[in-house]
Amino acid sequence: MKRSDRDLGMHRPITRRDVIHGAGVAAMGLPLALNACRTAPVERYYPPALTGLRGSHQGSFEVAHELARAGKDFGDGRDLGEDYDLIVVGGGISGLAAAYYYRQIRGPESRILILENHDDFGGHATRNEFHQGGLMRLAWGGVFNLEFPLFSDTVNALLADLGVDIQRLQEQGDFNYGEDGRLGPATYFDAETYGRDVLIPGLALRHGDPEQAFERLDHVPLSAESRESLKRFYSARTDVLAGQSPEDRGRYLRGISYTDFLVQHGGLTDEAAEIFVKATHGYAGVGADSLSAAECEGAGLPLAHLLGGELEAAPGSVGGEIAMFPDGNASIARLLVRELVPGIAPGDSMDDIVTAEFDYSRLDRAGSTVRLRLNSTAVGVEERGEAVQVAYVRERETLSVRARQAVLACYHSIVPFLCPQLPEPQRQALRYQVKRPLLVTNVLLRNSDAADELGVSGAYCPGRLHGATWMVKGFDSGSYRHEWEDPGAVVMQFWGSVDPQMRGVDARTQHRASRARLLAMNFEDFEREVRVVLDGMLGSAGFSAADDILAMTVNRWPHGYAYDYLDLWDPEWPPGEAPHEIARQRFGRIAFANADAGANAYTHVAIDEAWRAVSELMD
């Protein structure tokens, strides 16, 4: 039976929190009242402890849209008298990491301003905090993992200056990603897509134990003939390309869709089939019928049994070997900012990054070598002589500064709006690369009772929103703790894309059209879609939608992952020409980082082109 909005709790005041957001107060420069969304009351300006709706939230977004969408001018506005050496647009890890390594090399009297968009810094590595159950829980609402095997020697440098310890890092961490958690996986078919609720705790069927796949599949909401061929898929131990050399079996295996295969191939059904689909949107921005089935066996989606290998457990996480902090990524993005500002945070490494207290205050002093500008929008990055003048919008004002150099740190498609002066054939690479939504809502839960009992930690969620939620728990930092056995209150993350609802077409079109989608959902929307997957996955032990929530908060990027290229949509170019090679080429006294001019949406990818950029100014 269909449960009301009241049965699921839509009308508990924590819904209406995210009225009191960076759009609101924080857009007008006054301090945040946070007392409604923490355990104490708090007055001051601290963008962690929002809930609601975050990410791309209301504030930072629109003014871009007026310059790119509607063409507005907005001018040179005021001119604020402020002279820097750089200026850097965006203030994320690459434009933090910029300014870090332009003061590393220009020296600490370097005077540098960073402007960022959103009401706090980090970019996607956004930091959500919790205190609605008392000790403060921790997420992230973005980028989360360190994949150190794939760190060049200047990343590792970097994180070495920050007092990184990686393999300490490891230690400290237990959550388990992409295993679902300790307790290992499970998948829950929803009501509205299958008919019925069905949990299944150990089915994995992304990846795990094909065994104990295989075991489970008897409890699969699909039909019989769907269910056989699951079966059969599991059990086959075959080589379905035998006989072809190398190169062909690779270019077969990456100009068809994964999802084709599994029915060409595998022998599923397209029913069967389309329950892998939301396997990738997490990380992907799209479904596997959009992927090739190399690039999904490469990502852990059960394939290698049907060429001539074994189908097993994936190892570790599904990503590979990782590191992560409590916050996911955004300590990362603190570490910098403590270096960057004095006095901002107390402390001096990775064990009390954590949990310091950050003094948002302090970021954008009058006096200070380094300056973050919250809530401000370049509209406007033009080479005046021997200066680059930026314009940008705060506060519905349109000002202006200048600087010697800039780098342009924000995602590559806005670049052409902003740098009217650049060269055609640079604008139309730009252009070209389209960032991959990304949702990650974290919902607070008076305990993981109802979880534990039913043996679960996270779960693929094939027909709903997102395509995979988990417990986040599992944390040792400093003093930070956030073990399994504690039974208080706990964060069960939502992860995944908006489904762009529309197939055959290129990466690029489905992403604009998710973009459409998410921008177009308001919190309620993202709100009930949570609690009723929580209530179909959780409610036969008890579980209460309406009662045993605390908490909410959704990070939505419209802009979020970096676009690398994909096999069924994408040209291989010779080297150098590339979009991203051609987007982020210098211009004057202009360079470009972040993680789209390196076409690979990973944090050291973005660090090594914050490297690049910087050195390029030095020439």
Ligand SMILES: Cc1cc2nc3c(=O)[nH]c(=O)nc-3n(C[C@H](O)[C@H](O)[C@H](O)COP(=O)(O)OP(=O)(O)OC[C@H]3O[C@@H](n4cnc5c(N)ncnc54)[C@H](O)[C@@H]3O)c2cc1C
Second form
Amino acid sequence: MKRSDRDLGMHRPITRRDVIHGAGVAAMGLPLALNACRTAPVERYYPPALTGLRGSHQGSFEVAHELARAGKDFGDGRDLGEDYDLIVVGGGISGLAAAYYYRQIRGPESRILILENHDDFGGHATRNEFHQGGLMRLAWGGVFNLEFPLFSDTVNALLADLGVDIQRLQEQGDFNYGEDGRLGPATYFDAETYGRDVLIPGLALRHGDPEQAFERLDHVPLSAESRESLKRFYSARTDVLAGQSPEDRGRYLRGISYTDFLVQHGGLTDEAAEIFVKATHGYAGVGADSLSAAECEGAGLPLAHLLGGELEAAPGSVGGEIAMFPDGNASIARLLVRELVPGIAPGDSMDDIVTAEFDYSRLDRAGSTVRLRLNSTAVGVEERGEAVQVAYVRERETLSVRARQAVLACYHSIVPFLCPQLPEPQRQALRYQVKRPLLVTNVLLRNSDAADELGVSGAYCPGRLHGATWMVKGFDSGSYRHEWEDPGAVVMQFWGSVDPQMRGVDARTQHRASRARLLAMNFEDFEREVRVVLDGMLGSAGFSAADDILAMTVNRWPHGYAYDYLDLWDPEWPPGEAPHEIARQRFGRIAFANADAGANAYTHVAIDEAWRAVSELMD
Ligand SMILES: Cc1cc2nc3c(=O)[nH]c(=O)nc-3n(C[C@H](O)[C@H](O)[C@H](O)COP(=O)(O)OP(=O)(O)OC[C@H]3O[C@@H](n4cnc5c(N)ncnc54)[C@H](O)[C@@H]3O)c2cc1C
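Having seen the form predicted on its own, the form predicted together with the named molecule:
The next block holds the full complex; its first chain is the one shown before.
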């Protein structure tokens, strides 16, 4: 059953660490006149065009781990004699927004240094560029959607300042997480898990469209009993909690796991319930067995029809409304950096940001009011008299700089090690935050012919490492276009998180286990996984992983989504006493941002928390 590495094409050269320069168009099988045409000047320092293992890439995390895990004392190091008004630790959206707000309030002459441990700015909001035969294909390396219905006035105002028009963004795209194929969403059951490869176009177990699901359930490679239980489940229209008060219903739904609910009240066999587990991995970092029934219903998993409601298909596999740039929220990070660092990129609108060429050599120039220093891991932040002293490591050397104030927009879990001065309760509260490990793997395929023939543009994959895959197409953002009918190379994106291989334990323990497994995997592990899935899913229509994969970028995020409290694993804290509320309290000249400070993993939260942190420093 298992395919050999040779069959999978593991020996074939693909782009993994570098960029193909001027690769022959004919050799790539690409037509000359595709819409998305731009050749990046990739010879200079330009991280978005790197392939291979990205996200938490080699060189980005080792120093932080020496500090936090090995307790290494880096000392002050060499004093650079640089003095700033503000030092920001963390060049993600929260750190960039903090720098933006500080200038807005204190004026454009404010001198600001942003330290970032990765080789690129944006934090989770990075982009992957693939350049083949003079064409660029874009995908996001992490953050993708603007959750605009949840925006505060603060966030709306910032995006308006940056020229982002949400309505236009919505109109410019028709990407829909793998549901854009001729036959709609699909589910792929793989041979290694289910005995044979079965792709079922039109079947979307994840959010359950009863009309579509029912007739296709006969093809699901489970026992006859489990298939029957699925049919009963989808055809049920009942209220299994009838007679209970709204309070009791809510309490019950928050106290039982989704999969337990399916078995106890939905009539599913354990085997059938298991196929829903992966549906939440790609964003929650744990399976639906570790989330409450209420949380999973909120995320669009089928349940309402057992509670007196209707079973409706959610608007997208991931749910919610879509407003996206072709590189996700990397465009928001780029818009912020273009504002902060004059001359780094041409242009002045949301239409040109996607293709604007960024000159990274301008990020950290002596004389600039805002300097963004990459590959620099902060290892010590201390209030000393009238200043904050910040030590950081760059190219194995410890260096130190000073500022009047600091915003720590980095992960909260590192802060207790950066700031031993903080009171113990605050350090404890900061440690509560255990981000969810996530994985976004982008694979450049020669074309979408096989998927088109099968009528799919992605699939839910209940048995695999990545629980979902979809093609990244359907964007027209002014300067960059990649539409569904365009032929040629296309990015297939894989979403997931590494199964912690433990059940019934709290989510934060699972996240730590998942993180360790994620960091232990090498590029070839991810590559083999993706090849197996693509061959199994599309092979029947002529796809060959050995021949049709051109390049691959794995974005691993061991510290991904900020942890938000979960029904099954966290208590309800009295107002003001939740860990994140204690963790983010200003300490003298140091304030705390990052999405962690809101215990909520979204871009708008990262921005709101930046505003709060900077406002606190103005007192
Ligand atoms: C795969 C993935 C998909 C996501 N999708 C969405 C989405 O669609 N929509 C959405 O709204 N949100 C999404 N998010 C959530 C995302 O975290 C937020 O949107 C937002 O980007 C968080 O910004 P931040 O600045 O708070 O944190 P980060 O982006 O994590 O930035 C913090 C930065 O600080 C750096 N840092 C840490 N320690 C140090 C140190 N000691 N020295 C220097 N730098 C340090 C980190 O490396 C990082 O670059 C996604 C997250 C992930 C991982």
